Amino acid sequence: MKMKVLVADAFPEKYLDEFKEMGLEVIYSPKAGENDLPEAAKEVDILVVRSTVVNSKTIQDSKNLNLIIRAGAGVNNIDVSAANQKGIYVANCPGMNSIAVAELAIGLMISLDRRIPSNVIDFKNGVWNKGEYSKAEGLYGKTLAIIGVGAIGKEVAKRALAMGMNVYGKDISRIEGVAIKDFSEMDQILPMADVISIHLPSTPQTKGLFDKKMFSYLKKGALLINTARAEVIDEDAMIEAINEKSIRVALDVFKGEPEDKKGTVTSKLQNNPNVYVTHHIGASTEQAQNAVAEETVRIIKQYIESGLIAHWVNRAKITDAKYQLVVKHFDRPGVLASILHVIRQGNINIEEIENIIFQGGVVACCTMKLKSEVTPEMLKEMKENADVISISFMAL
């Protein structure tokens, strides 16, 4: 029986063909929404989405689902907690759309400075206002603060440096790989910034990060760009800062953004002349979508061929393992079974296990992370197996 893959968002046709070449049964539903997925994904083995929400009902109602891939960066549209409860792998494609998002961020910076959208709207409406639109300051020599210096933030930095901007960065970890200055505290970096570009994931720590206090640090007339996640910004605090400090804002994401690809939209930001909004298109270039699709194909191919999951995001980073047992043994049937039997008799839970074969297929090494300590008697029993070469045991 063929494995089934449901692709519930737009996906390049040539990569759908690659799924078929792998022997997969492909179900392509690019217009599927959150409420369509519980039924659509019920019988599938693999689910691929871009922005479509994968809620707990989709996961709970699934019978065969074993892998969910976000064809993009982040997994905020997937109920990872529900996936954890069913042992379903969740993976993503980090870094594949970095250049596309960075290009949009730079485009929005220039648009804010030169008020390009307002220029165009006035012209379309028969209004000529050259005097007003000739007041742009220019970005050369301006200070840019990049908040979140991951793959996208670094690509923004490269382009901003090429434009002659002074670039500073704030990240949760050490900033490496790009020639920008690192500031540790927001109250240091924001007051000096002429332009702020946000590139943070949506996490409990970043939700509402740009609140009233954070906006109080911004200088008057600063430009703010968010091509990351809407949840990072408190929109009421942002509107207050627009009114009080004349800051100008460009967003590719906003609160209440429609899930559908086409339709109507309503937002309190619509009539604000200091706010430009694009249609969540940061990653939507042909180059980026091809790169993401290619990475999705690679993840699925590796999963089918080896069982390994590239970019597996819901693997536990910290377990209850307190001890490590390493057994070097001849690669023969029943050897590990005898070791596991001893561990089971001691009522010890194995948190992680990996068995690696040496070249030639004669000897293997099995590493086990254990929750409890094995006794000297148990180790003695394990060593009595003639196919066990050596055993080491240590506390972690």
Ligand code: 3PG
Given for the second form:
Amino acid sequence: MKMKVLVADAFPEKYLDEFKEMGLEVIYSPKAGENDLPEAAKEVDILVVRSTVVNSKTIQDSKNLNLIIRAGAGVNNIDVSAANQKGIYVANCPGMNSIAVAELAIGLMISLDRRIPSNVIDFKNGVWNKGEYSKAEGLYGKTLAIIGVGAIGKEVAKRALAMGMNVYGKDISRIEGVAIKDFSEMDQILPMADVISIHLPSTPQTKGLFDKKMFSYLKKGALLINTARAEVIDEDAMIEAINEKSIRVALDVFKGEPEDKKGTVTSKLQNNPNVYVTHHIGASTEQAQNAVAEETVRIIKQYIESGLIAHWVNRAKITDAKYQLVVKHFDRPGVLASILHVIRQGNINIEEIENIIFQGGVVACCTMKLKSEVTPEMLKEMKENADVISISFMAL
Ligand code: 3PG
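Here we have the form predicted alone; I need the corresponding form predicted together with this ligand.
Entire complex below, previous chain first.
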């Protein structure tokens, strides 16, 4: 039976053919939303989404789901904890749309400084206001604070340096050959920054990071850009800072963003002349979407061919393992079974295990990460197997 992949979001169609060439049955539902997914994903093996929400019901109701790919960077639209409970892999495509997001961030920076959207709206409404719109500051020589210097933040830094800005990055001083200035404390950089660009994922640590206190550090008239995640900013605190400190804001993400690709939108930011909002288009260039699609194809291909998951985000980074046992052995049937038997007798939990083979297939090496200690008697018993070459045991 063919493996099924459901692509539940807009995806460049030429890459769907690549899934078919891999022998997959492809279901393409670009308009599927959060509430359609529990039914749509019930029988599929692989689910590919962009911003479509994969909630716990979708995960719980799925019968065959083994891999969810976020065709993009942020996985906050996927209930990763629910996936953990069912042993479903979650992967993403980091870095593939960084340039596109950085280009938008720079575009928003210039838009805020020169008030380009307001210029355009006025013109369309028959209003001419050269006097007012000639009041821009200019960005050359201005101080930019990049909050989050990952793949996207780095691309923003390179472009801002090229524009002659004075660039600071949080906890980083070098990016591929170019030097930026390092800062670690927000209360030091924010009062100096003319422009702030946020490039942080949505995590419990970043949720509401830009709160009342953080906005109190901002310079009067500062420009703030958020092309990352809405949750990083406390919207009410932001509105207060707009009113009280004349800061101006450009957002590609905001509270209550519609899930659909087309429809209506309501937000309290709509009538605020100091806020520009784009339609969460940071990653949506042809180049970026192709790069993300290519990476998605690569992840699925590797998974089918080797079982390995590239950019696997829900693999435990820290386990309860406290000890490591390494057994070098002849590659014959039953050797590992005899070792595992001893471990079983000792009621020891194996957290991770890997068996690799040397060229020629004569000798193999098995590395196990264990939760509790193996006794000298148990090690002695393991060594009694004539096919065991050597054993090493250490605390981690
Ligand atoms: C991402 O996390 O990659 C961006 O927010 C892009 O989201 P999108 O794929 O829904 O455009």
